[in-house]
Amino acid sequence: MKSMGEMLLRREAFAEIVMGNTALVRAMVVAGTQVVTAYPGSPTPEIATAILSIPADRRPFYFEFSTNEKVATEVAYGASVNGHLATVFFKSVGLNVAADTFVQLSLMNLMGGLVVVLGDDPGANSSQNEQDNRHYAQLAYTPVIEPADPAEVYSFYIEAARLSRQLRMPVILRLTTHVCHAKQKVRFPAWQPPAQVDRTPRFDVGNGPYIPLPFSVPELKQRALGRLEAVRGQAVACGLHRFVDHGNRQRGVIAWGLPFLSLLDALGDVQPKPDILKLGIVYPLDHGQIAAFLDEHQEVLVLEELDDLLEKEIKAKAYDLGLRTKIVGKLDAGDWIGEYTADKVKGILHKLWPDLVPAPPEIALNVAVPDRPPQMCPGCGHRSAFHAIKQALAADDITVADIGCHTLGYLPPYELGQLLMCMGASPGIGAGMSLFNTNRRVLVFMGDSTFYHAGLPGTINALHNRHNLTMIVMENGTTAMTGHQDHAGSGRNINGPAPKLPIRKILEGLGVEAIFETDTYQQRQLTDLVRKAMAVEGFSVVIARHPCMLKFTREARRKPGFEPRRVDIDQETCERIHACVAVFGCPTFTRLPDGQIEINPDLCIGDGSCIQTCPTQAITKPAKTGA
């Protein structure tokens, strides 16, 4: 079997079962993309995995993980105005970070073209919200193309790149979690790489203006609106819309993306099936084709995941045209929330057309399923940190969380981090909590990757305005939450060695005077340092450092002579106080019905961080398992 990298560069036609994220990379290759930038975040990390499967010396485009989504967008924009087809990708909330730059892209002449790949997350599978980024598209006058499956991810990216280059404007390829991660057998056409890649810099101020001053904005905005109309006019010619004719002129459905596939599943053997107009370009809408569909049907359902953007526009256009079609969209509050899976769509169809679609069956669980809360990995340095830090806090101290693996500290048994907003927000929130606060100390958490991503402004603000709070930087040397991508403190990037930017030196350069640091496995020392830091008047920092143990053990297993280790329980010494379970909370420990504690040998990595947490010293030192 050929490797993923070899598959992505194959020249002859072939068919392969791939994820949507993988199909996207093949499309990047075929479309002649020259620059790709990103910041990691689900559901898009597998795009980078596929890119990195191509050996660097054979990769047909430049790729980087940028410091954050805004910078990634700016690097891609710079490449585009220099004449190179560029792509930037990130998750849904990443567009909030990139927004300052993104909303102005449509005003510019993007000579090389720029495709913005968004990983939206209906259902909030891995996000703090399920925001609908089509709102941003309307705000920024940027077209949105939305595929439904991996095959369409491939073909729609090709079309997005073509439109972007032709009209010199940004184009959004909006993916959702199911589309990113769905697998399908995709038939890829043959591809012939160019004999010579033209990377000639083509930036010319004559293609501008590239400085949007107030006097030039009306003209630039008018040009952006004209480009949107050009996309609307090309909607039919692009071939991205599809009419599924069931010969039913009474009922019709307008759908796109995942809801279209769920609609097909939900209809099943239903007869007569409604006609379906599947959209590919969801902004701007092709009013002509939609109006014709409405005019041909007595009743039309707009099957729209998340917000009712298209429903409102379609109803407004129908009113303007004097159409008498009954148009139905959101039926109740539940239709605004979550992914439109087949069961959910079947429920919507039943509410609207109970004579046509039976109610989805209720699935009764006969077995009680215990709760399975998310857990930090065995040996995680964050667990040791939380165990130690909690002992330094008073009951009424305020703790502010940030985005990362350490967000799980909010859960029992640690219960640290009472507020959470977005990446890098903890110093600012903590600063606000510290105002007029003479009795309750404020402690904020931040991961090292987040520190580089968005943590510096809040840190500088705390210093500049003399806020009284302590920041714990949870340093594990990687962007662990999204798949162990390197960051500015790792000493390397995806292309090889890179300058390492130590957090302590950055803090010292900013003027932070009270800096403490230790390994998180040194729990007593960490407890003591947190107490000292919180006694400082003003801004103080504790760097709580330990490698990500999931990454560390994976790398260790690849080395010759590796032998797994694990701790054990001396049952004669154990007094069944259960601090290992109830206070330290490592998932390696299993509490049996009789109160005895066992070690799960499949989970324990033998790191030994738990030994110091046992009041009776019943946990033995790590030993080789002989496995």
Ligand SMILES: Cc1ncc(C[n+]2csc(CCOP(=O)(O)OP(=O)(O)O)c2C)c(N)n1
Given for the second form:
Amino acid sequence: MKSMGEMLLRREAFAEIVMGNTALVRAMVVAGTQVVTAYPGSPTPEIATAILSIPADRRPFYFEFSTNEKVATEVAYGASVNGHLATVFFKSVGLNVAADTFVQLSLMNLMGGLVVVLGDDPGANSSQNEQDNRHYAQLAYTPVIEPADPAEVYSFYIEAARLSRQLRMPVILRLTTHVCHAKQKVRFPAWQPPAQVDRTPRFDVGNGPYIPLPFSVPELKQRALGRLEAVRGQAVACGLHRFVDHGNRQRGVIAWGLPFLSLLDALGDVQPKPDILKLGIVYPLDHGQIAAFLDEHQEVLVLEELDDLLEKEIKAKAYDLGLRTKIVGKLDAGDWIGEYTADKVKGILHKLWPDLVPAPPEIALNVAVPDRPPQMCPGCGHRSAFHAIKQALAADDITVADIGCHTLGYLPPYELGQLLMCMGASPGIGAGMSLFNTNRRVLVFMGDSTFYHAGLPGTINALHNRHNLTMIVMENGTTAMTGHQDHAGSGRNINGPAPKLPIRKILEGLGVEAIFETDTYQQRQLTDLVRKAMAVEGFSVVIARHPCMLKFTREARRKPGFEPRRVDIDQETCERIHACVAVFGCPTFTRLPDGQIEINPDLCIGDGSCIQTCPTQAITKPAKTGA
Amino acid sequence: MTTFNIYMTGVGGQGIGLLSEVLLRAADHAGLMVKSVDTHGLAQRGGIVVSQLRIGPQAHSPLIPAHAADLVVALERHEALRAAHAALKAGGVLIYYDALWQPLAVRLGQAPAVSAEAVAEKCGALGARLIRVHRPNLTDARMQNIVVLAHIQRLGLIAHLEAAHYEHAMEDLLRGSTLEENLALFDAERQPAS
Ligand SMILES: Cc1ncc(C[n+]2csc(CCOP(=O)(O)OP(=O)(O)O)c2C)c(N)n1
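Could you please show the structure of the form predicted in complex with this ligand, as a counterpart to the form predicted on its own just displayed?
In what comes next, the whole complex appears, and the chain from above leads the way.
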């Protein structure tokens, strides 16, 4: 592989090992996508990585990280009604934020087309739930196309874009975590860049109405339903479906996405294999195709990860058609939960056809090895903040977490942030908890990217309704947890310099009177400021600032002349109080069986934030590691 | 050809990503059908990183079923034992770099650290071959993955993969002095111990 950016623009056909997220970007290029918007969230950030590997001046489309998913959807919509093929991508729960806009899309004439790429997360690998976003698709009359692997990510996006443009309607490309991250060799066809791209803003009210109000809604809804039927009519011709014929007229399985691959693995070399109808477009269904498959088999399993939407629809259709096939979907609550891996699918097949598939191996609970929850990195400013803030709190004060790296503060030894909901929720939740509450003070945490994303309304509400709580803004200058994307406070966007919107100024502008601010490494001062802030009646804010040290260290390492540093333990002075390892809790500290503390040289970055936490001053100043 | 499953694990920041990407590309250069997937939700936050790689035309999903890994590659001792329990197949091979990044409960004094003996015991129970690698004098911890790669190659733990395939893969992925240092280390470590 030369550079990823070069590869994505290659004109001749080629085969390359790519992640699903990378294959998607080649598809965007080839489909002629003009505008791409996003908000970061796993499993989708590598889509942006691939986009950014193309130098800005050669990127065939405009790209931005918007302030949140709703805004990203709106920007894509605006571009589409101007005639540009647009795409918005974000993680599963991003659709909750975008929903108010998203549900309207199908009512509109999207002249350029608009593909909504969702990174769903069955198994909740890196999300706060495993919501099945196909529900939203049905709510909003929007087709859903689901690829199973990187090759399909490429071809299914091309088809989604074609359908969307042709029918001027939104189309969802629903990816799941291990489709986004799967890597395999994909053959990409040649691409000829268009000689000229028409970027004329072609918005015309004549293509509307674009005003959904009582007078127009029935007509708009009628059109949305009509377009859904048009997709249904094309579903088979699209060629995204596949019949895997094992010559079995007794048993069949309907499957799609990654669970289809799990099914093939789970079946292995059992005989006789059930026939498989592998779907590409999962909403709306082509009923004729489904009915024919049902008709040819006596028993059909709908292998459906997460919720039971297709199972219900297929059963209802079979009832209408008077089909006698036995249709089986979910048998118990376990079938609703978790990712459909090969082991999971084996279990499902075994429940239904014990003669065909043996029970999967029991997965023994692993008691031999202590858990390894994710931790804040060595030198993380959030750790210093938690260490300091804890000293200012009484035992029964209430702390509300928000989304971001600082969520990890809920773990021992800090145990701060006792409730977590979703991005930007902490000031609202904190406000509710402060009602009728005169003895338990309420402290809420907020990351900086989250502040701009969804934290502002809760903040404004706290002011407007005079709630009594303290908000700690954990300002590290970046969207850390999802891979260091810039945000409105960074002074930069993905395309270059941008105005900086300092949180302090925003808060001042809103009229917050009690604003305190310090670098989190000033632990004693931070403790003090939190005490002061919490003594204020009403809404107060402490900005606890320190740059993300993971980002900082990575950048420092790349600079010439970089010299690694680290602290050490003076074993003579150390009294084995263990404040460093058990109270401050930096992962650098290693505890030997006899209680002696050592520094893990692979981990320490020599930030020195730990020095002040040792009651006997046994931690030495960071020094060059004389390698 | 039967499927060959490789389960790679370590702690965020140890370089499992590069190790896995080298093996993936090396297998491709060797002309093998190969799939892989990284599971790195919170990879950089000191959590567990797992990368899975499957060789052979019968591997459909990139995810390896439980207890079905022919080869487990670990960059840390606790994760070596965890993977031996969850992923290693009876009679498989476990190779690990004996770094020690203590998990939370160990640092808090609530659980003992895993010993090298515990790893050996588990492998014994599984009838698995065990290879422990450790280089106390390695200057850059981020090159432990290359040491392990060199041993995988020298011991022929992955059929059909020649040294040139590994080197070719590294050339795909690394540049400049980083590439040179890694190639040199790979080469030195491949020499049989004198
Ligand atoms: C609606 C929604 N979008 C995206 C995410 C993914 N996400 C998880 S953590 C995070 C970063 C938050 O950044 P920030 O508030 O700056 O905190 P930091 O991680 O930098 O401490 C994001 C975007 C999410 N959980 N929910």
